[in-house]
Every structure is written in C-alpha cells, then in structure tokens.
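We begin with a single chain expressed as structure tokens, specifically the form predicted on its own.
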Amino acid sequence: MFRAVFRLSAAGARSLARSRPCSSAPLASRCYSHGKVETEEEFDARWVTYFSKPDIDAWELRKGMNTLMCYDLVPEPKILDSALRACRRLNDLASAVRILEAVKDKAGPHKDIYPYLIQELKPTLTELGISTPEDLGIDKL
C-alpha cells in the first residue's frame, strides 16, 4: 500500500516539475535607505521614554528589554536607569537583576564596559535597593 502511495506522489511531483514554465524575469531590487536615520540621542530618548511610561506593565518591560538586547549595542546607562526604575515601579526585583545579567552578557569579552555601567548606575541601584548579580553571588553559578 505504501509503495502505491509513494509511486502516485512521485509521479505527481514529476508532472508538477515539468509543467512549470522556465522564466528568466529580472529580480526587483529595493532600496531601503530612503528612510530617516535615527541619531544616537533620538534612540536613547525613545527608549528612556518607553521605560518611563507610568502605566508600563511587566510584559511591556520584558518586551522592551528583549527588543533592546536584540540590537548590536550595549544600552547607555540612562536607558538602563529608566528600565531599572520601571522594575522598581512594578516591584519586580527579578527583572532588575535579569537586566543587569543581560547587560553583562551583552558586554561580552569587553571587560571594561560592565564595570563602567555599574559605576554609572551605582547611585540608582543604591536608591532603589537593587543588588547586582555579584552582590547576590549568582554570577559564580
């Protein structure tokens, strides 16, 4: 029975392959550079505004951080400051620590970026009562 099904499906596939006309139409090319280019200041301001929304919920916070981490950059301290303040408004300590872990991972082999960010964020972390992954001891796991 399986042999008959295979034979019929193979014959059908051959007939479909033969019935397609061979066309050599030129491929359309698209130019995507006609849009406005966002400056670094506009990019930073957009994300600070996003995380500073008073009615941001946990899903929007995670979605925003996920989108931000997809970019080929390490976020500026002012963006991280507003994201950490959003975590505090939501009383979500786990997300705040996860943001710091993601930034450390995003910094990658550049060992001077993460300490700089922690140095810049230290007043905010102290004000909000957020511990770093190193303070919690979870960076050694």
Contents of the next structure:
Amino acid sequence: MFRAVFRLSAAGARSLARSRPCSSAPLASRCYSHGKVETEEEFDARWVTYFSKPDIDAWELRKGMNTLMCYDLVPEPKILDSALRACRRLNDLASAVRILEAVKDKAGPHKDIYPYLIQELKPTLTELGISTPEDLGIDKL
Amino acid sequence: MFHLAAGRVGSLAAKRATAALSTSSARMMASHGHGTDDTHPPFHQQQLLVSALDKLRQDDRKRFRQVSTAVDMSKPLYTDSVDVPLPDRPYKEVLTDADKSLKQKEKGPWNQLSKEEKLALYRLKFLKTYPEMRHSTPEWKTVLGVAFFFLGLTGFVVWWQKVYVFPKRPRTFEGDWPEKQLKRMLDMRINPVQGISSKWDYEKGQWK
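Please give the corresponding structure for the form predicted together with the partner chain, as opposed to the form predicted on its own shown earlier.
What follows is the whole complex; the chain from before opens it.
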C-alpha cells in the first residue's frame, strides 16, 4: 500500500494526486507475459525475513541495504525496523544512522515520507538508542 | 606532467650512468684482465654492471619520487555514493586506542553513548554524510571560465590570421561588381523556377 502511494518514478509522481492509498492497481498492470507478480506484502515480508536472520553478517547487511536502495521505492517501516535490529546484532550504530540518512535521501522530493518513517520507527529508535541524523546534526552541512 | 619530467630526467641520468659505467667498465677490464671471451666482459663483471645500473636508476627514482599511496585494487574500496549507503569497507580501518575503546562501548547499549561518541562512530565508518555528498562545488565556474578563456584566445588567433595570414579580398567583392554580377544573372534567367530569377519581377523591374 505504501509503495502504491509513494512510487517515486515520474509516472508515479504524476499520478500521486490521483491515486488512492488502497489501490494496488499499478502492480496489476505490469506487462509480464508469464510468471507470478509478487504482491507488495510478499515483497515486504521477504525483506523483513532477510534482515531478521539471527546470525546475519556484515556483508549480508550491506548487500541487503544496497540492493534495497536500488529499487524504485522507499522501504516500509517494518523492513527498516528489521534492518536496524540487524545493525544492533552487528553492533553497528554508524550503519543504522546511515540507513536513516539513505531512506531520507531516497524519498527525494517527497518530503513527507521521512517524518512518517521516523514517527513509525520511534519506538524502535528509542528502544535501541539509535539517534536520528537530525539529533546528531548531520542532516545539515 | 611531473611524471613526464621525471621520465626525461630519468633517461638522461640513465645515459649518464651508462656513459660512466662504460668508462668504469673499461677501467675494470684493464685492471682485472680479460675474461674467457675477448669481446665480452666476464660474467661477474657483467653482474657488477647490471647491479650498478640498477643502483643508479634506484637513486634517480628516490630523488624524483612523488609521495603518493598506491591504491590496492585487489581489496575492497571505500566509496561515498548516494546509491550505495553501506560501502565495502569502513572509512577508517586503522584505529587508535581511543577508537578501539569506543568500538568496545558500541557493543553495549547504545543509549549509554553520548551524542559526540555516536558522531565519532559515524565518522569512523563513513567519510561524508549524505548532505556532504550531495553538496555541489563551484567547479562549474572554473570549467566555464577556462572554456571562455580558450574561446577568447581562439578569437584572438583568428583576428591575427585576418591581419597577417589571409590574402586580399577578390575584386569581385569591390565596387559595383556584385551589382553587375547580379544583373547578369537575372538577364541570363539563372534558376528561374524556384531560385533567384523567380524572385525578380521582370515587368516591374524590382523584387517580387
């Protein structure tokens, strides 16, 4: 649902005003000749599972994060929550802050996505003790 | 440019070295006598020649060495990219004792870290923040300026060519020659369908 609203491609931005939050129509209109189309829920679940691996290693975290940032979407809060917990397991605070910076940058001109994400992630951030880039003052030059 | 200069001086030095060596080798041969073959120096003297040349070239290299660290491309590199949030390796791999103790503290609850410590941990792992990566430089002004400078220089070169290189204008451009030429073309009905004569009104004697 989240991605249906905040699809970042130009087409998505144009349809932002017209699209409704509940529609998953953009996905259904993909031109696959064969093969199953993965739903957004399946996509999210897959990534949450990826980062939830208990013995995830640093390479897998980096690979997962870099791959996720290549997609034309801003990840759901639950995916980011899973990734931040993976950082905690790896004792890597810097990467956790970097992930927050990255999703803010990924949202691009859609300035309302990042505050929403932070709002959703607030419990996790306070629980794990992760400061946002704004708290550390690195959101400004 | 520096490398080129170093190369040229290096080759000069090498030539000096070979000149010096050829005289010294002659002296060596004279003092030690000839080897088994009359035309070539004995093997151990050849070795001396080679090692002496190498030593001279090494001295040159030491003198003209640039202080630069060669990047080991066989190992993971650090890059700052907005597309790749987590690079292949941390920025600082050689940690001081203070850094190491901070890393140990990182293994505990992060709530116990101060803001400065969190910032220090970030800067250990990353060189630039996202805003710093995105920050534009004024390099474009330099680029544009240099481009315009060379355009201006070219204009100067063209003007100089006009004054000193180009021959005199043909006489077909002077005086009433162009006018007479045009009248002749119209009289001959040059390009009467769609060209110049079609634009001339022959009855009225003027352009259409």
